[in-house]
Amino acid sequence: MLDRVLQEIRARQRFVVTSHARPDGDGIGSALACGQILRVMGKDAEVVMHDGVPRIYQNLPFADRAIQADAVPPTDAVILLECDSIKRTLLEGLEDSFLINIDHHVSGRDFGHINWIDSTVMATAELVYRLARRACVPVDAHIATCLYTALMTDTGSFMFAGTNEHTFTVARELVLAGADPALCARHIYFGHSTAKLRLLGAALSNLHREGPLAWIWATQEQMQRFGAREEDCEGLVNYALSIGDVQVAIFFRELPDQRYRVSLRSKGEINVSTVAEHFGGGGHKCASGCSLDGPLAIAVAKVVEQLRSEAATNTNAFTR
C-alpha cells in the first residue's frame, strides 16, 4: 500500500495535507513533516488545519506555514492523516477531492480513494517516516523534529502499551537525523499556559474515584473564567491516570452546546478504544475519545457502565 500511495503522489502536483480538528501532536507533527516531504519531492503542498496549530506546537519547523481555514483550496489530492472520516477534519470541500487516507488507529476506516492503515505502529509519524524513506527524501533535522515530536506525544512519552524496540528504533533514527529529544520535550511539557494550570486545578478538585477508575471534569463556565482554550484541555486526563492504583482515567469536557467531549486513558488492562467506539469515537487501546450528550451525570453513568462491561470481558480490575 505504501508503493500505491507513492505512485498516486508522483502522479499529481498540488496537494493539501490535513489532520483531524483539534489536532494533537501526532496530527500536527505528521502533517508538517508530510507537507515538507512533498515539497522536497517537487510538489506544491499546503498544510491546512481547521483549528490551526496549537500553541505548544507552534515552535515546530514549518508551523508558520500551516494555514487555518474552514475549507480546502483547489488541489489535485488531499492527504488525510489520523482521520477515520472526512468529517473529523471539519473542513469543507473534501468530497470532490482525491483522498489519500493514512492512519494507524485500530478504529481506522477505508473512506479514501487510497487507504493506508497500519495499526501495528504507535504513531502516524512512523508511516510518514516510511513514506519519506521510500521516496528517497532526506530526513533532515527539521522533518525529524516534527516526526519525533509526533512519536513522543502519541506514545505518551514512550509510556503507552505497545511501545517496543521498533518504536525506539524509529526514535533513534530521528535523533540521528537531528531531532533534539530534550528540546522537543521542553516545548511540549514545559510550555503550558497559566489558564491550563488553573483549569487543571479546577478539574482535579472534581476528582472522583471508583476502585481503579478515576474521572475528572471541566465546565464551560470554568473554561471561560480562566480564559482557557480548547488546547488547554489536552493531557489533563493523564493527571488522573497518574494515581498509582488507577487503571483507567476519564476527562469530561463540557462543550458550548452542553455535550461532553470524553478523553479516556488506560494503563493497558482495559482497551478504551472499544469503549470510545461504542459511543461513535475511537483511538488507541490506551488513549481514545468520543462525545456524548449531557447532562454530566448521565454522560458519566454511560461511560462508567460501558467501562465496567468492557472490564468484565477482559479483567477483574473493576470487580467490586
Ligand code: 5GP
The other form holds:
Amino acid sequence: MLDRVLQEIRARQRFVVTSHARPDGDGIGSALACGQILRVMGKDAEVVMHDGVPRIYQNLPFADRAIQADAVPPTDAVILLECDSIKRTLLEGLEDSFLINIDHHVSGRDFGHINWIDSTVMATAELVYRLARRACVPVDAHIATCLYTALMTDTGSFMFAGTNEHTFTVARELVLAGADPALCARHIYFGHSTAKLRLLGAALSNLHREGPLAWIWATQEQMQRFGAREEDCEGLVNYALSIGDVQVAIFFRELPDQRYRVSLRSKGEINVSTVAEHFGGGGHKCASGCSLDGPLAIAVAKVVEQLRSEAATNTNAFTR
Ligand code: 5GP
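For comparison with the form predicted alone, please write out the form predicted in complex with the named molecule.
Full complex below, order starting with the chain above.
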C-alpha cells in the first residue's frame, strides 16, 4: 500500500493534507510533517484543518503555515490522516476530490480512493515516517519534531499498551534525526492554560466511581466560567485513569447543543473501542471517543451500561 500511495502522490502536483476536527497530537504532528514531506518532494501542499492548530501544538514546526478553513481549496488530491470518514474532518468539498486515506485506527474504514490503514502501529506518524523514508525525503529536525510529538502523544508518553521496542526504535530514529524529547514534552505537558487546570479541578470534583470505572465531566457553563476552550479538555480523562484500581476512565464534555463528547480510556483489560463504536464513534482498544445525546445522566447511564457489558466479556474486570 505504501508504494501505491507513493505512486498516486508522484502522479499529482497539488495536495491538501488534513486530519480530524479537534485534532490531537498525532493528527496535527502527522499532518504538519506530511505537508512538509510533500513540499520537499516538489509538490504544492497545504495543511488545512477545520479547527486550526491547538495552542499546545503551536510551537511545532510548520504550525504557522497551517490553514484553518471550513472547506478544502481546489486541489489534485487530499491526504486524510487519522480519519475514519470524510465527516471526521468537518471540511466541506472533499466529496469530489481524490482521497488518500492514511490511518492506524482499528476502527479505520476504506472511504478513500486509496486506503492505507495499519492498526499495528502506535501512531499515524509512523506511517508518515515510512512514507518519507520510501520517498527518499530526508527527515530533518523539523519533520522529526512533528513526528516525535505525534508518537509521544499517541502513545501517552510511551505508556499505553502496545508500546513496544519497535515504538522506541522509531522514536530513537526521530531523536537521531533531531527531535528533542525534553523540548517536545515541555511544550505539550508543561504548556497548559490556567483555564485548563481550573476546568480539571471542577471535573475532578465531580469524580464518580463504580467498580473499575471512573467518570468525570465538564459543562458548558464551567468552560465559559473558566474561559476554557474545547482543546483544554484534551487529556483530562487521563487524571481519572491515574487512580490505582480504575480500569476505564470516561470524560463527558457538554457541547453547545447539549450533546456530549465522550472520551474513553482503558488500562488494557477492557476494550473501549467497541464501546465507542456502539455509539457511532471509534478509536483504539485503550483510547476511543464518541458523541451522545444528553442529558448527562442518560449519556452516563448508556455508556456505563455498555462498559459493564464489555467488561462482562472479561469476567475479572469488575471483580478486581
Ligand atoms: P479523544 O478521546 O482524545 O477524543 O479520542 C481518542 C481516540 O479515539 C483518538 O484516536 C480519536 O481519533 C478516536 N476518536 C474519538 N472520537 C471519535 C469518533 O467520534 N469517531 C472515531 N472514528 N474515532 C474517534
